[in-house]
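Form predicted alone, single chain, as structure tokens, below.
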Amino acid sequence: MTTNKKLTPSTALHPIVTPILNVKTETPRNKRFTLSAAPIARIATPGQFMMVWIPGTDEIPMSISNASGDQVEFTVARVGDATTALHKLKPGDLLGVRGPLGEGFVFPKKPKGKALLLVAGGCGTPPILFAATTALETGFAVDVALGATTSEELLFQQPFKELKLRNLVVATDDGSEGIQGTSVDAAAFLLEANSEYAASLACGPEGMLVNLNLLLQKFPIPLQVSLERYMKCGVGLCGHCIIDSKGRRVCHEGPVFDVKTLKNSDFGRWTRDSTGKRHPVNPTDTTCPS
């Protein structure tokens, strides 16, 4: 299995000051940013991320939702101090990136007739739209579960329709929209009709991803997973977000994992907080932070 993309270090490396190109609200917490970055847009792939400088107030990672040409986007909820400041920016402020960072998803090889299964969860969706942009291009056939807690909370629902999906199977907490649950009963509904995935490739809350792989194991369908957990330098310096005894760095090793190198660590047991210390995951919260 390979990437599409080689990830250059000194670019990565390489903080770049750049304006903001266009802001649009995506929900009622949640902002997607379009940037004007050429030298992370021309070798990002799904599943990395950006470390996003505010200035006078925070650096912190953030999911590339998108890159094409010469611009990259991602995509925001409002959840602290950091996010509230960058939801206040408007097209033409500054904001400093470097990236991109991390490994992202691996698509199989040989794509021809092959399908794959990718679950978004809230918060998780942004890099999923970029893998399924991917994996489509590629030529791969796309199956999506896409769930939010409401729907006024989903996330890319008209992008992902416009996309040439095979699938598309939309779920939500309350009912609101699609069926009532979670993304991974979205997922349950189309492995109900197919099983036969190269591979899935998820991204949301740690709740949402135990329980997906649960789901999963009933099938030989390899997962991979996107890790959330609190990184400081993002560049794997700092050991923050070491997950395993064998020193395995979100930021730098993931943040997506096969979820079979993840048996002895810290996935759907443990995250740290700020400063450093440990917290249990609870395995029945499929909720984003709020």
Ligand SMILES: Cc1cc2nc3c(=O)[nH]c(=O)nc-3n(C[C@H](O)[C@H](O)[C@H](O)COP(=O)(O)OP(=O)(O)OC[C@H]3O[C@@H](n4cnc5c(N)ncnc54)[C@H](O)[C@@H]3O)c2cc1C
Given for the second form:
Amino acid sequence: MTTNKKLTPSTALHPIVTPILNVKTETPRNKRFTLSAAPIARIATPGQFMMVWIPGTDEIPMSISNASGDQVEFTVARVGDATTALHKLKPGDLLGVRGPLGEGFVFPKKPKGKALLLVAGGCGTPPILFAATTALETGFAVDVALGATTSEELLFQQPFKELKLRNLVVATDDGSEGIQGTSVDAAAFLLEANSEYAASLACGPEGMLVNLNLLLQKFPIPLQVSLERYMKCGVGLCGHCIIDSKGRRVCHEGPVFDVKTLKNSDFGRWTRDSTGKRHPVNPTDTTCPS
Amino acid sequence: MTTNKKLTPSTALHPIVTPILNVKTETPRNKRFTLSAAPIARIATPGQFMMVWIPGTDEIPMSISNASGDQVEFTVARVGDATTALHKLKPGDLLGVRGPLGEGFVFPKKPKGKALLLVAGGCGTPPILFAATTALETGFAVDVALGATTSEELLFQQPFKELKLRNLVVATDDGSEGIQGTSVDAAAFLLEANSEYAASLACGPEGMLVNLNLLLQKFPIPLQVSLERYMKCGVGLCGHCIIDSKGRRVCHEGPVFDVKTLKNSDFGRWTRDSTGKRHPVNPTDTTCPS
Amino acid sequence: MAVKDREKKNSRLKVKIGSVKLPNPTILASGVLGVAAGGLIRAWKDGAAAVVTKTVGLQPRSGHPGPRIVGLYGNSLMNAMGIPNPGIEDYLPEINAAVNQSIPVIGSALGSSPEEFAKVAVALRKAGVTAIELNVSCPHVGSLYLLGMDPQSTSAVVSQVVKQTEKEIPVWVKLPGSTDYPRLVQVAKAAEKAGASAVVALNTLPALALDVESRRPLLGAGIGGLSGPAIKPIAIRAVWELYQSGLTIPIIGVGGILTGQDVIEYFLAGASAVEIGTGVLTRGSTIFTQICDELTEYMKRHRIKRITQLTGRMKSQDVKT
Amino acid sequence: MAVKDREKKNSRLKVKIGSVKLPNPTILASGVLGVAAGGLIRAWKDGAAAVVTKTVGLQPRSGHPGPRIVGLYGNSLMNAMGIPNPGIEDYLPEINAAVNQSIPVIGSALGSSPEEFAKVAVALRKAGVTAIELNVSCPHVGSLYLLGMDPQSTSAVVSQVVKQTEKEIPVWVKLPGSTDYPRLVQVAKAAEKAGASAVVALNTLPALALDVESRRPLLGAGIGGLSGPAIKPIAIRAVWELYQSGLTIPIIGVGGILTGQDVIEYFLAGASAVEIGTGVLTRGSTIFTQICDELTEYMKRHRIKRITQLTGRMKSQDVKT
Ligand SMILES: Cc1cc2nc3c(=O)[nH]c(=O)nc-3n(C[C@H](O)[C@H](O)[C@H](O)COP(=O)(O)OP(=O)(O)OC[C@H]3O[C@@H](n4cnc5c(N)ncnc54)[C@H](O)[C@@H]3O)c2cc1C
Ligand SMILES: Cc1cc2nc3c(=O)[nH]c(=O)nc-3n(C[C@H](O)[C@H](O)[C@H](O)COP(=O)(O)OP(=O)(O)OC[C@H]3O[C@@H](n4cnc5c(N)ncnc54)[C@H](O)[C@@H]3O)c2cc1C
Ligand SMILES: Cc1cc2nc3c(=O)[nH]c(=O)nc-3n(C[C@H](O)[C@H](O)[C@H](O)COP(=O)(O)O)c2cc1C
Ligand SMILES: Cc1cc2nc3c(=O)[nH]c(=O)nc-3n(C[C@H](O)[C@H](O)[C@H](O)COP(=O)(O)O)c2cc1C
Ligand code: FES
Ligand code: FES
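Show the other one: the form predicted in complex with the ligand, since we just had the form predicted alone.
Following is the full complex, with the preceding chain placed first.
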């Protein structure tokens, strides 16, 4: 065997420990963090994630919400111990990041003249921002369906507006802004006007992804969804995030899957807790999982 | 630190274990062994050596007497346990080789129109054969002074004759062939006719090298000598083969040295046994050290 | 290639570990891919002759906080998962799914007392596992490591497990990653005497790696277990020590295996089969078929009919200790 | 750069190991370059603050047959030199040549009894060495390794050496490459009580590597000692265990150091200085200056005045064992 891997462990396995450059409060619940981590930033694609180490607390998976030059960003919804600890950190505080991990969204070939339907539900919005940016750079027309519980929790409305999107349709559960409903309702709204999409890319609560998949049954639009599962190693070794009998790992073959490959999987059905115990996914729960 | 070394240990540190392809009896005391060891053969230069492992016996240093294509050759004088064990081996038997080790002869720049004086004393002949071949390929005119105790121990007379040498002068201690005397006498003979050499490259018993150096004092010819010292690691780690207060290692900075760098060294003065104990070199002993 | 075809192609690779017959000597090590049935099945489809489950106890464990793994120089790894597992009851569906596909599953058990070990083993046996592997050696969970370094305690666990499983199922003991050979041999012999059918050598070695920026251990639990190429020569040394100690039960080698050559090394030192963990990260889950192909190539080139002929065949007349 | 200039540039790196003051924490490890005075001098000129001699006994030893070293995956190494040395009397000229240049030389001694150790130590002291390092831990020579795993025997050796050298010279004890921490701590505490001034952790770990073509061990002696990156996390684990055990004498870390970062890791775990062996192969003999430059860069970036402030400063509130 000849392996060409260098002796220095890859940044997928060994954290880059680096000070926080910037923290921005995006919504009452979400903060965006910027770090300098060139080896990750330079090769990251939308949908990939990092394991973020909060020294002294825990290491948790976070989607990359932007990568440019030497810098990476991720955006954290405060839901529990580790995310609360993260929210308390300030520029200059140290974080460790391993990545980029997993497989991101796969953009269809020949973008010219084609449109993508991006669907972002609440805490699932970060990778969609990165995907929208990249899709536009690649030459796609991009429509975004953006949902949140309420007006003030609408994530990245401003950054999305600054992009040259074709359409941005907003939905809130309480109707405080845009359509009253979920991001799936926003997507339905877009599909009514025009259903010529080369693909749909989505991230959000699993119930929302299930509903979107149901909606898209009626259209010949391939759907890619980004899943969340409890992650321990993040590199495909431990098996904690496996979702089917083929042994597909959310951290390694995912987190983004073509929904067709998820037919006989735990998608919409089962999830595991930190012990590895399976719990049913509530498919009608369209709020953020955490 | 970024190191570019591959995970597979280098062949300098981990033996290539491979069957003997050919054994040729060159003189009653010397046998030539051919092996296939591409990673060594492809980069070896004249004067470099290998550590040759005779499984179950020992590992000993051997100069490379030829390297072409994927094959390397070395030529062994039977002097003790390990070399006797080697002499008993047949094609198909396994040997391990680590290398190429050390620094070989440095050929002067711009060979065109220049001549080299190669001086080979007895058991020191193998690297000189390789050097002669390479020097001719590089474009030098090559004179060889070849010495041995007696006619039948003259090593590689035939191969030397097959090369397009400018002159080959032979000497034997007992006068049974060529000049009566040592290879230094043969060199003196050549120098009388013509002393326009770009450099002299020599290998043989240390007394002979000392004498050659004395002889060359009168000429403006830089001399490179290949030394022998007891070797344990062969890669510059253990320090057993150190010859001066600068810590120069015969296995690493040598075995070939410009004789000028040897001024304040053990050259012609001290050698170490297997325990590391120093013993005086007998400078008048011009027979093979082993 | 279908599993059956592969077995035919690699017919020289059949092994026996006591009464356990396997088509090749490669086994998925505990803690790798095995949290979910899908992982066990994948490893088997990708060539593993048998698969060891994640170590499981009576009660659920969340394991240690992250980071839980960190890669080191030279493809070695440290982990401090802390043996997360849902407890035997909730883990049974995973085992069943694999056993239903006729996959030889080895159930890895832990416990805080001989009785607890035995309860888990009994449940594993009921689930139809091929053998039990007792994890008395995890270096980052409670006192497991010390248990496995103590001949008496290990003997007590093995006896209890053998008794409660009515001697009806092979019991393997996974030894601690230690360089204390006299002790490892004592433990192995105590296990043998208490009825163990094989020993597995070694678990990960206790280790510590630090991040110099935050000045903290790189693993959430602080101490972790070292695996991968770094530990291979240490584990092979242990296998050889066990082999020539007079132990009569088979030895399963584990630690740092990446290639067929590595497997041969373990066999020559005395192993009858091997387990592979970290290699799944380095070469992917098809490492098992890759290695079997490399082994068959080696066997053919050396005209060896059965890999079992290689066990303990290191030429060692000159070896000093 | 002259040695003096370097010391000025790296003024943050000064350390003390008991009474031994050194301009930086890097020491050439025993067995590397040190057979000859020229090697000791070279390492010092290339930045080592002190140099440990080849281990030397009363009688000459030829050492083991070759191969004596073999490189493994990931820049790790195994050696079974077998401690070749000319015996103390014939080795004295090498020490004198180094001592005459005012190089801090640490004399490494072995013996087959406390008395033999003491005789070598006395001769070393006469030769003007700065400290004695007792090699009770070579894993491929006789029973040295077992000696260093036994608190009583180690204590007997240390007492005798301390007595015969009239408590006039620091005595360091080099611990075996072992994962048996309770025992290592016992040995270190026994050594401390018997008068040792420092412990050195660790020597190489016992290991075995095979060539699958010849089916023989890759080293002439069979068993060898593992060094280099493979053992770093194991040795750091040992250093930390020793540090937090209540031991009061300083700990010198050794094993797998290649970079300034590695040295910081050892300090954070509890080391007061380090020794470097295999790294000389990987980065050349200037590894010492290279590392000192890396350390100074780290110290400046982190605004740390003295490297001594880092000893044991791992943030470890969460570390479980
Ligand atoms: C691929 C992926 C990408 C993600 N991207 C983002 C993102 O961009 N922004 C964001 O805010 N959140 C993201 N998450 C979710 C985020 O990882 C969890 O919210 C976070 O781990 C919660 O940690 P906690 O300690 O604060 O919460 P806890 O109180 O520990 O738990 C709250 C919830 O978080 C989940 N959780 C806890 N630890 C983990 C873990 N190690 N792996 C997976 N889930 C965990 C639990 O299942 C639980 O439901 C992502 C998750 C995955 C798997
Ligand atoms: C760089 C170098 C290149 C060499 N090239 C050749 C060559 O091309 N052909 C050839 O026949 N010989 C060569 N030698 C000499 C050869 O290594 C010795 O003859 C051989 O090691 C003797 O081993 P033995 O067991 O047969 O003899 P022993 O009975 O062990 O000793 C006989 C003599 O060989 C020397 N010797 C033994 N072991 C070693 C060792 N490990 N390193 C160095 N010397 C040793 C001893 O000093 C002693 O004087 C070379 C030596 C060196 C250092
Ligand atoms: C991520 C990970 C988790 C592990 N979990 C367990 C476990 O639960 N039970 C166990 O007995 N060994 C466990 N081990 C140890 C392995 O089974 C194996 O003994 C060790 O890793 C050495 O083999 P390797 O070098 O091939 O990985 C684990 C190892 C790793 C890397
Ligand atoms: C070639 C070689 C020879 C060694 N000889 C000795 C020795 O004579 N005495 C000793 O105490 N340690 C000896 N050692 C062990 C080293 O001093 C050191 O403890 C070990 O190699 C770990 O450090 P490293 O990883 O930096 O090499 C030797 C190591 C090597 C590689
Ligand atoms: S988290 Fe370990 S395999 Fe995905
Ligand atoms: S033989 Fe070891 S340094 Fe030259």
